[in-house]
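One chain follows as structure tokens, the form predicted alone.
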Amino acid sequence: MTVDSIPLTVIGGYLGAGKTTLLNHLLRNADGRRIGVIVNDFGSLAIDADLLRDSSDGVISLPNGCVCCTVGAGLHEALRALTESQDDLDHIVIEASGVADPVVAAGWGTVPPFEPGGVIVLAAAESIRSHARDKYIGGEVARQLQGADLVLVTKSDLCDPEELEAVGRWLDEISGGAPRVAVTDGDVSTDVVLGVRSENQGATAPTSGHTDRYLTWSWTSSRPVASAALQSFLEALPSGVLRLKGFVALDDGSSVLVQVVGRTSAITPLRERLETDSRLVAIGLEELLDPAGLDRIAPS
């Protein structure tokens, strides 16, 4: 490492694996650390950023695809300009979309003034076995674990000890035996998390149009929206949506928090009212998306 270095880290994971919760715990318990984040949305609208918003003023937001497919452009664009805005980083992190490869991401860990953090790779106790036999997402969740120097096992809480057991199994043959730690809530030491150090010392080349294949809808509205309404929105989603996030103001005064993986949703009250129009983001697969039927069901 040399002086005027700063090392680069990668968390990557699939859709829902709990990234944006771990950054969080991250830069709530730097320690004094200054940590620049770039998180790479998948959609127009930068959920994830605002979400990290109150944590670092360090934020640059990269929506509208995936940092394995835009990493001569714009992440070299958004390392540059955290690094012109920021004196005196000690850390970079980048929070990688679901669908990219962190290894690819990790690649600029070799230009100057960077060097090889760790690829950190998340992956849901309960469901990533489920994700890596899927025909259609399987070897895209492979290839993220593949690549890990260290692998998070997300929401073991919603596994039996037996099935965590084997899930860990699973995970050090995928992995090839990296490193695995369980968190809850992402509630892991910074000092681990930032202490990872790569293998990998170069980008893979990025699998060519594999964002192809998936397809975003996003919704926005000035007026509030009743309860029973948002309700009814996320009872009738349709099984092509596989993750979906964004705020929503009530028409109680109140504003909530909206985060749905797979079948699974949360309506989260928020501490202070919205102060923007409410907003929505969801990710599907194209053979099983439909963007006009999840606009002929938004909330209204």
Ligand SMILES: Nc1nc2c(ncn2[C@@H]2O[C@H](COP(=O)(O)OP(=O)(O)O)[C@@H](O)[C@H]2O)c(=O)[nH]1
Given for the second form:
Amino acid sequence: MTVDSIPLTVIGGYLGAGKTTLLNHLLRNADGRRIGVIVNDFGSLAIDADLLRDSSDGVISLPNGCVCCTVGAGLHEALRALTESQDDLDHIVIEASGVADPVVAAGWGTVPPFEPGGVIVLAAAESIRSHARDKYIGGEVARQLQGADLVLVTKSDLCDPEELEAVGRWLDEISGGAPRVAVTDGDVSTDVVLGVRSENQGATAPTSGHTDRYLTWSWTSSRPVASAALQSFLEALPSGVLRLKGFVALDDGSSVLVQVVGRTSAITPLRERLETDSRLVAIGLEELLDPAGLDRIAPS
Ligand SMILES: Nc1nc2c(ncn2[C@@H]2O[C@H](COP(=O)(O)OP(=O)(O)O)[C@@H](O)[C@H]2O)c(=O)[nH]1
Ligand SMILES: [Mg+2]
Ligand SMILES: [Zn+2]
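Next up, the form predicted in complex with the ligand, please; the one we just looked at was the form predicted alone.
Let us now look at the entire complex, which starts with that chain.
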């Protein structure tokens, strides 16, 4: 019996670009496809995997490092675990961490029975150009876009049409003319995303040491948090926090999802599930993030 090969699609894009939102949309619109998912969270708490488990059973978490370098080898184990638990998978999708080079992650994963799917790179319309100009992170952001087989311009709802057009032209230049689609809240056809097949094949070496530049901070608590304390914490967040996310159990018995991307934060009630414990994870550049400072302002 021959085993059919399984396409492996990698979703990349900088911290907060909308990768998990897109993946959730794909899983909820799978139309009968059996999709296995591997989520690489840079921090130690697997927040995204939990968000995706509400939409799919086949989710494996690869936390605590970056899939293009430090946990690259762990990807093989995760792939094996997925195919062993589900022998009829049609497709595998990897959400790379926001700092990963998705082309390198795709190279790691392309071993039989897997074949290259596409490298899909998300670019948040309202921030991608300033990120690319940033002296600390610009190189990573550009590298991600240069490897894209398809660029999805996310958060297009936050830009006016002229701005969107200018971002589009800029993206075409940096991505070398990769096809580009604008999306809002991950709303794009599953066929379009999973139908992409990569032209770059084979392994590529990661840029050594890029993860050393980032620090993560995590916080857990079994004590319910007052809503006002959560608000004050978010307002006091230092600018060194590039991204923060997690679940918080409030003292009124409800639970919320907390999302911070740059200067934007959102608190959303969790309806599908109640958390008894709170857990937050943050990431920032080593030079600019002070974990002890975050410990001091964290809700008590
Ligand atoms: N306005 C807007 N927000 C979005 C869109 N897509 C995602 N977000 C929000 O951006 C934040 C980060 O999204 P997430 O999918 O977790 O990004 P990831 O870090 O790349 O996985 C969340 O608060 C999302 O609700 C979009 O198209 N428009
Ligand atoms: Mg994510
Ligand atoms: Zn890496």
